[in-house]
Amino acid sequence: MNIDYKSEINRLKEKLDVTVVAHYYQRDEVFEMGDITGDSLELARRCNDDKNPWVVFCGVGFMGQSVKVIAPHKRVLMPKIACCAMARMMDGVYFEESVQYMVDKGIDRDNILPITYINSDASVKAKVGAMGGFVCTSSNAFAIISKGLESGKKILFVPDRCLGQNFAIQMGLKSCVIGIDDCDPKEADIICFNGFCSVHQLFTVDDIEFYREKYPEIKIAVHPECDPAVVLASDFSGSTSQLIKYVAQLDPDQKVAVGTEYNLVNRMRKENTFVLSSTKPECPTMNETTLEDLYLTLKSIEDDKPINEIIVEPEVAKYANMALQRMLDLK
């Protein structure tokens, strides 16, 4: 039997008290079904304010977890509980090892303030929350790090080294990466875990030089998950939503090459916009979700047999919520 998935999805959305949420990196056909769309910060805030009891989140696992932590009364389902590769690079054990590394180098545990990128498991957010730390996104990392520095403590930034390094450079601070060279926490302001986004590592300075040679007047805009050398060689660096705004405000004749996930770049203006890569920088886990998956998840609610529900242990949720709320409370 052939099913018109879009029609069925729309029927189910009208019938059920459900909100479909889609991250910018989702496939076009899935993204178009979203009632709420955006980057990590926007989705966290809007899901928190949404009134429907059911959330179907099209994204990766940590995003569904974040909604459940912030709004525990909601039933959160995911068409695919896809795993962000960066989030998998750090767990509670690696977090404690990072803290211990700093302690062994002479930093008192009470003088460490952890900040975790939202691209992390709820267990890591809980560890951060229990130590008085914050969650951040690429949109608000500058503000969160600035707030953290007011404490006078050393910042432990996990799991993305590039984000930590890039904001340290932007703020005129010194950073080091645990496991790379001789990272001395006493000599750095921001101490980074050695995690990264495999998609944003695809963009190189060679890519920038290629486009500048081909189009001398071109603008280069990249995500701060890119390597610091790439960010320093670009004209603009910003979060997903900030990149969208930057490109939209350019003169239509201004050429721009964008260094971030392919689906997002492809959804930007059609003229004079290029992907800053010789390969297709497509996030494999973000692209796992299909229309059929979304339909089956909504249908499971209608059938009163919900699938792929996100469950977070109460103790983990308690402390992860502390870290997330510290972020949301910072305007």
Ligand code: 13P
The other form holds:
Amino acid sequence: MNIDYKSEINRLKEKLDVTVVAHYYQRDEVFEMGDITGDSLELARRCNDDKNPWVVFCGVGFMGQSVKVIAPHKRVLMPKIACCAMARMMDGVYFEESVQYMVDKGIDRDNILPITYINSDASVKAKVGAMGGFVCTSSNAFAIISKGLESGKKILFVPDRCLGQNFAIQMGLKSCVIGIDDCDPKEADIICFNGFCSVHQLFTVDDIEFYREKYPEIKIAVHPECDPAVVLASDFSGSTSQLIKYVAQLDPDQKVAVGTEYNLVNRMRKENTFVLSSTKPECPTMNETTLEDLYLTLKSIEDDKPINEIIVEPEVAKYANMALQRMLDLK
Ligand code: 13P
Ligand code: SF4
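Right, the form predicted on its own is done; let's see the coordinates for the form predicted together with this ligand.
Up next: the whole complex, starting with the chain shown before.
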């Protein structure tokens, strides 16, 4: 039997008390089904405010997990529980080792304020929350790091080295990366774990030079998960929502090359917009979710046999929520 997934999904959305959430990096046909769409921060905030008891989250694992932590009364299902490759680079053990590294270099544990990028597992957020730290996203990292610095403590930034380094540069701060550059935490304001996004590592300064040579007037806009050398050579850096706004306000004749995930760039204005890479920058885990997966997940609610439900252990949720709430409280 052939199923028309789109009309079935629409029927189930009408019938059930469910909100379908989709990140910008989702495949077009899945993204179009989203009742709530946005960047990581917008999705976390809007899911928290949403009234429906069921959330079906089309994104990567840490996103659905964050909704469950912030709003534990909700039932959160994910059509695919696909784990962001960067989030997978850090766990509680690596976090403790990073803290210990700073302690071994002569910094008191009480003098460390951890900040974790939202692209991390709830267990890492819980460790951060228990130490009085914050979660941040690419759209509020400047504000969160500024807030963290008010404590007068050294910032331990996990798991994305690039985000930590890029905001340190933007704020005129000194950063170092654990395990490289003879990192001396005593000399730095922000000490970064050496994690990264393999998709955003695809964009290089050579790509920027290629486009600038071809179109001298071109603008370059990139996500701050790109390497600092790439961000420094670009005209604009921002979260997925900020990139969309930046491109939308450009003159229609203004050429722009964008360094972020393919599905999003491909959905931007068609004329004069280029992908800043000769390799198609697709996020494998974001692309795992299909229309069929979304349909099956909604159908499982209708059949009263929910699949792929996100469960977070209560003790982990308690401390992870502290770190997330400290972020959400900062307007
Ligand atoms: P945004 O918070 O900008 O949506 O980014 C999420 C992400 O995973 C980027 O790779
Ligand atoms: Fe994770 Fe990178 Fe994919 Fe974003 S693009 S979800 S950071 S692997």
